Structure formats: C-alpha cells, structure tokens
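Just one chain follows, in the form predicted on its own, and it is written as structure tokens.
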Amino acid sequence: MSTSKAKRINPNRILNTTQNGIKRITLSAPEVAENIPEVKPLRTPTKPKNFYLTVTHADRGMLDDHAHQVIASAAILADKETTVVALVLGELREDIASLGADKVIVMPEFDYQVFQPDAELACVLKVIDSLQPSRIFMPDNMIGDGELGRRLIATQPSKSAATHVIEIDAKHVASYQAGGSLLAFADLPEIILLAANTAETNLPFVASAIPDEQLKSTSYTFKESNSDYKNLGMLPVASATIALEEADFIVSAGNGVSNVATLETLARSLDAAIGASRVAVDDGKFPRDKQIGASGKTVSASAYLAIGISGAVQHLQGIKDCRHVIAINRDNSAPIVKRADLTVIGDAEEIMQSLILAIAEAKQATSNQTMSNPVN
C-alpha cells in the first residue's frame, strides 16, 4: 500500500485564543493596532540582586497564551531588585517586553518538531547553574513544557516545587486536590509549574527584553551521543489511515460536491484527509465516520478546505478550532464565507479540476528542479 507524506497534528503547536473564543495559530508577529498604544513605565532593575527564570517553548517563532501568562506571573511577583530572565526554547519572532521579561535567552536549536528532551533539560540546567535563580516558572501542560518541568523537578530534589498551580501570589501557591473539590495551599516554592489562565498578561509596566548573548553562548553544550533518545522525525503515513481528529490537513465535501471521485483525487494530491458535512453523509456520498460537526467529529486541522459546504451552525461548531479555513462555494453569502480566511466563489467541480492540474504541474516543476540540481 502506498503512503503519502500527510502529517498528523503536531501536539506542541502554539494555540492562541481570539476575542471571539476561536483558537488560532499565529505564524507571524501580531498586527499593530491603529490606535496609539498606552505608554507604560519601564520596570527593569539596573543592579539586580536576584533572578526569576521562566522556561517556555516557542512554535514557529511565537509563544502561546499559556507561555505569556508564565512570563507575566514572574514579572508580577518580581520586586525592584529582581530581574526576570525568559529562556525560550525555539525561535522567537515576537517582542515579549510587554510581558515583563527583562532579559531573553533564545535557543533556536530546540525546534518544536524535534524530540530532544535530554538536550533541552541539559540547556535548562546550564542556565540555572549560571544564573542561580531563586524561582523557576514554567507552563504546566500535558506535553512539552509540562514534561520538561517534571524532568527538571526530578533533577532538583533539594528545591521545593509545585505543579498544577492555579493560584499564586508573593507568599503562596494553591493547587486542586481530591479531584478538584478542594484546594491545597503551600508556601511559594522554588520551581512553579503554572496551570493555564492563572495570570493576567496585561501588565501596568513593560520591561526591556534585552537578548542575553553571554548566557546563550554557554547554554547549549549537550551532545546528541549523550542522549538515550533518537529523533526519527515525521514518519509518512497514508492519508486515509489518519483519524480526522488527528489530521493536520482536511479536504471536506458538502452538498455542492457532485463528483466524489474528483474530491478524492484532490485530497490525494494535497496529502489530505477527507471529511464531509452531515448533508453529504446523509446523501450516502461518504461514510458516517467522515462527518464533521456537532453531531459528528470536532477537528482542529491546520488547514481545512471546505468545498460546497454552506456552513450550518452545527458544522461551524465542528471546525471552530481549525487554524485556517478555505472555502469553495457558489454562494458568497453562505455562512462558511464569514468563517473562512479565504473564499473562492465558483463551481466546485471546475475549481477542483483546476487545483488538481495546478498541483500536478507544481510537483512536476519541483521534481525537474531536483533532478537538475542533485544533492551530492
């Protein structure tokens, strides 16, 4: 059986929530508001006597809301003699001065797609050894930062620690216990893993966010040969075998798709999984396990191509967590158009045929270029 290079959703990807409650992935710096921003005072100690360290992962240059909250919480608790140092694992293409970071250490070597827990832990331990921070703040999630935080706690038995922290101030932390029916309180520990939505990020001050090149140059000394893990990269899998909940690219059909074979060809060309609206499933064009919507499956693909789907409320609910929605529809007033980031108005069959041809030509051009420039 042939396989494609279709990718599953990367669980470490960065999600941010818009004002409308829609989760989106931001690939570039946020747009600058048209109104004049409020001028806030600068809070950066000139002669620090203490350090707070935050450790977060970045995804394609951006930090998610949880990481923002962690850095802001450290800045809120820091006094006038405490410098907040933000260690970012991965590329960083956003300004985090507004979050209260006085110094920033960016380690682009730790790409979010590469599994290298030993190297990441070695880097964090090196920074801790050089900086000697009194407190360490990290996001507490199911993957990525949460896993790294627990690895760090295991290597620091002499330091006090708290996980799943939902309440924090200068004197104490609190976490749920007994299945969430009770709160457990403790003195402010040295290692703090914060739950999401614990801190406000709209601070009344800003910091300098100065890159610390000296600490960066001494932070990465880990050799791959020292690791017990080997990253195997992204393994190719057949698109048809990926569950819709895990698919990163979905081509979905509605009542406006008359030729299912054309849609299947387009999906194979794009290495995408196939989904459908309830109407298309009820018509017998697709099996029930392909149905997306409130009465079907909820998906969170990076790219969702909706072809001939009007966009009923139930269907929109099923795609609310998708990163980019592209619609092909005859009706420019259809509800899906308002949800889509890009809409092509026209006949579904004609546009699908044109896309298949364009994709084939692009792949052929890439193949010809590769053959003319072989890798030595």
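Here the structure is a predicted model, which is why all the values come from computation and not from measurement. Residue numbers count along the first chain shown, from 1. Think of the rigid core as the biggest set of C-alphas that the two forms share within 1.5 Å after superposition. Compared with the form predicted together with the partner chain:
Core-superposed comparison between the two forms: the Cα of residue 157 travels less than 2 Å. A displacement of less than 2 angstroms separates the C-alpha positions of residue 65 between the two forms, with the rigid core held in common. Core-superposed comparison between the two forms: the Cα of residue 265 travels 2 Å or more.
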Second form
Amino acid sequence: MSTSKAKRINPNRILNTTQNGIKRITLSAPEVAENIPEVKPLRTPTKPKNFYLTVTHADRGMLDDHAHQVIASAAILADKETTVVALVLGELREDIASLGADKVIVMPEFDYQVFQPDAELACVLKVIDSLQPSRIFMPDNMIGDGELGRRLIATQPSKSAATHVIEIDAKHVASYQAGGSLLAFADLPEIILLAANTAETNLPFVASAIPDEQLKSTSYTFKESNSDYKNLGMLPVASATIALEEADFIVSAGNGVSNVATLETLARSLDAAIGASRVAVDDGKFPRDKQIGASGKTVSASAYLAIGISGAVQHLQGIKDCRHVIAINRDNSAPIVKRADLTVIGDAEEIMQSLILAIAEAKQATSNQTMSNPVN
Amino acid sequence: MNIIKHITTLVSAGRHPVSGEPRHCHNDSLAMTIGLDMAKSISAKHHVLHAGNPDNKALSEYLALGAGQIDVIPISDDTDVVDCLATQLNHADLILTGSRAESGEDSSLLPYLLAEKIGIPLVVNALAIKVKANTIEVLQFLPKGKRRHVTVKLPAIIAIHPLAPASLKFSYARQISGAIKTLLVPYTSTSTSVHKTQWQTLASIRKPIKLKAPENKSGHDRMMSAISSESKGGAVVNNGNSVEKAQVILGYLREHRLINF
Ligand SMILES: Cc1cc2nc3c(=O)[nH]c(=O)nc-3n(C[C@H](O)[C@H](O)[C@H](O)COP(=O)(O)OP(=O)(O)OC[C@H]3O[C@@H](n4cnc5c(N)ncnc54)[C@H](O)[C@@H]3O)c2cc1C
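Given the form predicted on its own, corresponding form predicted together with the partner chain:
Let us now look at the entire complex, which starts with that chain.
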C-alpha cells in the first residue's frame, strides 16, 4: 500500500475564536487559536498647542453615552496637532482613553446633583483661560451640561455657538429650528452643544487620557459664600410613584416569576419601580402599563434587574438604553445572557428571597455604622 | 413686607406643529399662569411682555389665558431681542420665561443672554416657585424622576419647565376684554447678536447623519465586522448557592453605586 502524497487536512482543526466570541475556521490562517484582542493605535497629538475641550458631568463615577459621544466627536474632529482635553465635573471612575481624550481633568466637587452654577462656570472659565481651546464640545442634556453650556455661551459674546446640534462633521453643524419644521446649517462654531446620538463612539484609535494635575489645581474654584444661589438638596421621590420611563432602578418580572409578592418586596427594598415582560402582563400578574418592550414602554434606567425574562428581541428593544442589566434566569442559553452585564443562573424565587435577606442585612449594617459615627 | 412688587412674564409667539399657524406657546403660558397666580397671592403687579409683531394672532390667546394686558415692543426681524427686552425689565423683581420657544432659532438661549445682560441670577427648569423672604425657592426638574430644591436671590430670572403643574384656563370673555399695548421705546440697538452664528435654513427635513471616525480597514476586516454581531455579554455566575449568588448581585450593585447601603 503506497502512502499518498496529498496533504492530509486535520478533521479536528482548531477553531479560531474571534474577538466577538464567534468560532471560525479560516483556511489560510495557521492552526493556532488567535484570541489576541485587537490593539488599536495610540493617538498622540504632535504639537500640543491647539486644544479641543469637552465638558461633561459624570453620574456616580460614570459618564453616560451622551457624554461618551461628545468626547468621541471631539476626538474624531481633532486633527494631528490638536489635543483633546476632557473636563469631567463630578467623580470619575472609568477610563476614557478609548473615547479619544488625550488629557483628563476631573473636578470631583461638582456633582451634578448639587446646584452650583456660578462655581462650575468659574471653573470652566479658568480652564478655558489657561488652555484657550479652539473649540468647546458639551452634551446638550438635562443633567447640567446643557445649562452650563448656555451660561458659558452667554458670557462669551465673541465666540460663535450652536445649541441642540443634531448633526456635526468637520465643516458644519445642523440643528432643527422653528419648532422642528426647519433644518438649519451653520459653519462649525466654537462652542457646540451636541444632542444625543450624533456620533459613534467606536474609534479606530485610543488616546492616552493622562490626568492633568496642573490644570486641575489651577482650575480649582472656591465656593463663593455670597453666591446668589443656594442648593437645598434633592427632594426624596419614591421610585414607585414615578413613571416607568423616568425610573432609575427597575425590577422587572417575566414568565419565570411565580410569586409576585416576592418581587414586590424586592422592588420595595431596593426602592425600585416594577416592570414586566409581555407574558407576565398577559398572565394578569401585572397591569398593562408595566409592560416593557416593543409594544410596551421604552425605559432608560441605570439599573435593570430582569428576573425570569428570556430576553426576546421585542423585550430587549424596550431596554436598549438601560445602563446596567442584571439577569436572573434558570437557563444560561437564554438571549438575555448576551445582553446582561451580569447573569446569575438559578431559580428566581430562591435568589429573590436571598437577595431580600441580603439587602435587609446590608441596610442594617449601614444604619448601625451611621449610628456609631453620626458625623458621616 | 413683601419685596416683590413687579413680576414680568415674557411670552413668545408659538407655532402649531402641524399647520404652522401662530398660537400661544404652551411653555410660556405655563410661566404666565404661574406668574399670575403668584402676583395674586402676594399682591404684586404682573406684566406680560412680548417683543415682536403686535398684530400676531398668538397674542390674543395669551389674553384669553388671563394676561389682562400685553405690552409689545415692536421690532423688526434683524433687531436684537435681548437688548430690547432688557431695556424694559429694569423695574421687574422677578422675570418668568418658558424654556424653549416654538419659533425662531429655538436655541433656548434667551433667558441666559438676558440674565447676563441685566446682570441678575437665573434658574432654569423650574416646576414650582415660592417666595421666601428676599429669595425665591424653586423646585427644579432633573431627569430620572429626580427633583431638587434651590433658592435664588432677587431680582432673578426663572425659566419654567414644560412639565410645570399649572392648568391653563381659556376664556373668550378675557380675550375680548384684554388689551394689547404697543410700547414706543426708542432703542438704539443695532444687530449685536450675541452668538454670531450664521444659520442657513433648509425647508426639507432629512434624517441627521451620525459622525463616524474614518476607517481604512482591509476587505477582510470589513467582512469580519459585517458578519459578526456586536453582542458582548457580561459575567455569568453558575456556581454557588442562592445566598452566594445574591451576594454577587449585591456586590455588582455596590460596585457601580446603584445602591447606597
Ligand atoms: C409583535 C410582538 C410584540 C411584542 N412585544 C413585546 C413587548 O413589548 N414586551 C415583551 O416583553 N414582550 C413582547 N413580545 C413577546 C416576546 O416575543 C416574548 O414572548 C416575551 O417577551 C417573553 O416573555 P418572558 O421572557 O417573560 O417569558 P418566556 O419567554 O417564557 O421566558 C421565561 C424565562 O424565565 C426563565 N425561567 C422560568 N422559570 C424560572 C425560574 N423558576 N427561575 C428562573 N428563571 C426561570 C426561563 O428560563 C425563560 O428564560 C412581543 C411579541 C410580538 C410577536
């Protein structure tokens, strides 16, 4: 028996897992698993004399998607000589190098929940004074940036500005006017307040995002004691009373929730609003106005706890704007697992019961702590 | 002793979203109703001020909503509204406006420019206002169902949020008994528009185009990104009993500051 000269192909070829977790056989590729994450080139401005400044508020240490888009659009529009400086008001605990910020100034004392427009404006003006940025980018939002941006525009009559910008490119901006009946264009102005979803945040490069301590110390602002404004604090609003679309924390039930009372207890202990999938609503467990999804409500909570929900596309459509999705499900191949930032596999009822206990213990521990040192 | 003697509400001409017909601007009407109610409760004088065409049909709707009298500064299109209004607002202790107009540039800048011009503080997104000694206490709207209390020293400008709880009452009798008074003010304002952005309008509306980073990928890369979906999926916890799993969830919520205990 003669041995064949033909090259024998290994029937059990190694699969290459791509970055997105998809298994592929690439015939031309060598037989090694190439699970190497893509390395993006580092953007380094050559002559750092020209600056683009972005000003955004952070919430609980994170910038929202809107703020991400603003920093990314500054980075996309910046040329090789321009340094993108991100001024973040409020504490920041996330890395924004992938959004293209070359330098970062974090001012943790300017939490968006505290009303101090004059101190914030003074801080921004100091940064502008020392950098002399050629353009300033801000999100046109309701958590303080839209307001701060307009206060800035009013104090800078010599700078051109545009608000509610819905389209931006290297040459121009566009915005709706006359109640949305006209689309207006203008040359790229110096101060730009961007509406949400005007830019993609997926960049082909990363930046170094170096914290700039020197700028931070020069832009430090004393709170004026004779300010015209005084912050009296947030009004406590029970989550159960606010509309689902506005809720910040939602506990949502699907077909996998058998005991509605447990879910309601859990929602109460987390001070969360209650939502439901269509099946749970159809079963009569929840009223129709609690339905989340394509034929229900679209929600934008910071935290969405999906309990016993399979995650059908019609349901996922309703939660596409949610920041943190946590799923409890018996089935680790349910589509919700792909969407969720954290999935816990197990029986919904058991985990809900344990969670209620754990929350009660945690609350007890915190209140004991505050009792023992009442200053904080 | 009450320090508020004059409250002025600024009203603009609105625009019907479908027909484009002039009408009252709902947000400005809310501000006016809040102003009228407050003036009544503290017996201050309430004024309604508009800069624009005195013959605008929208103005009579403000009369029907209780304005009583509307003072109009007649201006042509190229004069600076901020300058004109500022000259008329010297005596006002409290100035109320809406948050966003329905006509013109809609930049929501007017209250800010006015506050800067007159040199008085401004609070925006107000849902309710209350007089407290020489300050005004404002309940402010914030997204995600949050509300905030702040106070501001008088005189001040307060921009009312469109969701402010005030009910508008339309009365034809008030519409015909009310008056529109044209003010003859000599102003020497040339067009000194504060933000000198030159807008070119396009009558047809199209979908805005998103800004994207230019990419020079190889054909293979482009194909790979087209056939692979973006779904990432987070951590999956399979092991442990329910108590441990509950702790994992609690830990996640704490790590991202979604709870404060
Ligand atoms: C035109 C159209 C519009 C629709 N609009 C909507 C909409 O707006 N909103 C919406 O939600 N749906 C909508 N749907 C329905 C959608 O397709 C799904 O059928 C629905 O979302 C499924 O709900 P569910 O996940 O609760 O139930 P199921 O699909 O039955 O999933 C239940 C999940 O719970 C898990 N589970 C079961 N028991 C337990 C247990 N004891 N412990 C833990 N986990 C358990 C299961 O593993 C499963 O993943 C629409 C469908 C159509 C055709």
